[in-house]
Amino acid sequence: MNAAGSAELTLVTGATGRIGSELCRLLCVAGQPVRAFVRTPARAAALAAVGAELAVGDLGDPDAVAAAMRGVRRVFMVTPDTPRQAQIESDLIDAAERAGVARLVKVSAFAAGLVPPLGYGIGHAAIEDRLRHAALAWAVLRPYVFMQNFLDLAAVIVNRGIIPLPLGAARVSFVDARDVARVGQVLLREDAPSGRVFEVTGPMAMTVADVAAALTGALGTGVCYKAVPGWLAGLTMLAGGVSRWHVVRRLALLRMLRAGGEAAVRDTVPRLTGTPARVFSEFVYDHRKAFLRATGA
């Protein structure tokens, strides 16, 4: 049976992102039909290569969303952080209910669970509340900071040998986005827990100095942590073209991390998947080429 005719069809939004692309791969490898909602087909060649059906469109287009929902049994919802995120996700839930979707898994943020919610978590908290009144089974993932975020700093890390962040000696349970996808795959199952929120962390809390040491060992080049003040981090982001909307929320996140907000270690990954969460050194080893490409090596 093809994907369009399968009662087990899963729609994945954000399918070219760090979590969504890995989830599509995992589902396809497991022989489960997947429809990947993508905006740009050219960026989705790898998804098509592993067997995902592509639904091309914009999440803000009701007709495109309705078409993508046809025949879908389960939805994995991850969307970019934007000022319209809460509205987009609310509309997606509405469309899923109209289409008779049985189960929806949402990627949220740790800060959505704070009282009051903080930064990006404000919008996520609104959608979590919307889900609690939804006419379908649901689960929410609140991942901690991704290990993959250090790839965004790869050029600075390998060319200047520093990690410039305003985190002091705070510990963070960085999580590999691939492990978030593994948890998502489990929670999409019909017999998975419903109506619950799951924090997803790595296996240990690390300082940025710990991260620098791990990168030094894996890359064979000296890397150290360079503490910078929050105001300088904000100015650097603005100078790099990051919008003020994002800068305000990123700085709120960094302040929360500095205060130890994501230092807890949860057993969600091993408990739900049956295998341990990846340690940071494993992440660096798997992405060593991506780091080294920043040097042109």
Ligand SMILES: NC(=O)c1ccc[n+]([C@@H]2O[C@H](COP(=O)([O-])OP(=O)(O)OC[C@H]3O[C@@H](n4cnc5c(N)ncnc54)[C@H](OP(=O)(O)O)[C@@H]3O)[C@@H](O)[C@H]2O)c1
Second form
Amino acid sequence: MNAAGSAELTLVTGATGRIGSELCRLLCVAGQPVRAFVRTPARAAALAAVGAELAVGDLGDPDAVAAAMRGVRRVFMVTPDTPRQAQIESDLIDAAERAGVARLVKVSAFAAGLVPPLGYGIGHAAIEDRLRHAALAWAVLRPYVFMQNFLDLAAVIVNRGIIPLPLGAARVSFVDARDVARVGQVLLREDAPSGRVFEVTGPMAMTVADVAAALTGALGTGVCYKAVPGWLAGLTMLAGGVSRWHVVRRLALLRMLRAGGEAAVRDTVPRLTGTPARVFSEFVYDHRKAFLRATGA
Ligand SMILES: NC(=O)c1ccc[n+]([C@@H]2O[C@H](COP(=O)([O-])OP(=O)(O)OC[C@H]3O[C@@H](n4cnc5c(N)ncnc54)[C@H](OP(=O)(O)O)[C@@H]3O)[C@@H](O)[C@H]2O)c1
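I've shown you the form predicted on its own. Could you give me the structure of the form predicted together with the named molecule?
Full assembly next; the chain just shown is listed first.
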């Protein structure tokens, strides 16, 4: 792969997010020029510290997006799940084509590949179709559920010692978002496969009881799985301020997971990066401060 140079500039959206921040770090460490698209500069100190150039703006602002695309050769497109996601990503692809971008890697989701697509996957599937007609080289990542999602439950995990989820004994191949970033780094290369879709999973399928055991071992505090019905999970989300739009989609995702939808283990991470996907206990170890901070101690 070529070394730094403006012709090789990579634009990363969602750059303060779980995949985007790690990808920016990896690219900067490798000496590749990175432009990080951020809407909140105050959250971007770590990106600036590793040497990323910042493009500040909102993904819904066409002028900010066009300005961020100037001089860019590759785009890593990760955007949040919102009702506007498909429009935002379609506009990003249009802007990339206008700017003469050579290659774009999109973060999609496993559910985009279901027939029919499900939940958040519906919008992702529409953008995957748009990419198939794009005037640039592309690759799509369909990650399974991130290990990092358990950080959203950190308070209840460490304070009450439970993981309340409606997943029964289903197995899920949780993937570390940092490994999704590693695969993204490989697929941004000029010589990487194009026009292909890659499912990205962790190294093993785990039940939530397995996850609880790993958390118990790494945090030194007792954690167990608490099976809850889907309707209760939905009510808890609503009570916590999650919008109906998200609750409907999250419950659809949870039903799919409970039926074993993301139990497969793919070799994408080791095959493309040359090193194994992270195991769950490594994820917990690396994030134990974030888990323990949730005690408020
Ligand atoms: N979570 C999972 O388990 C999972 C699994 C498979 C696929 N995915 C896919 O991964 C993608 C990312 O999801 P995530 O939950 O992990 O989110 P994330 O990437 O961790 O966070 C979203 C990022 O988007 C930025 N952002 C939000 N609204 C913006 C706006 N209007 N303008 C500019 N930037 C904006 C956020 O910036 P701020 O810092 O300013 O908020 C943040 O950097 C989604 O498409 C999702 O479908 C997720």
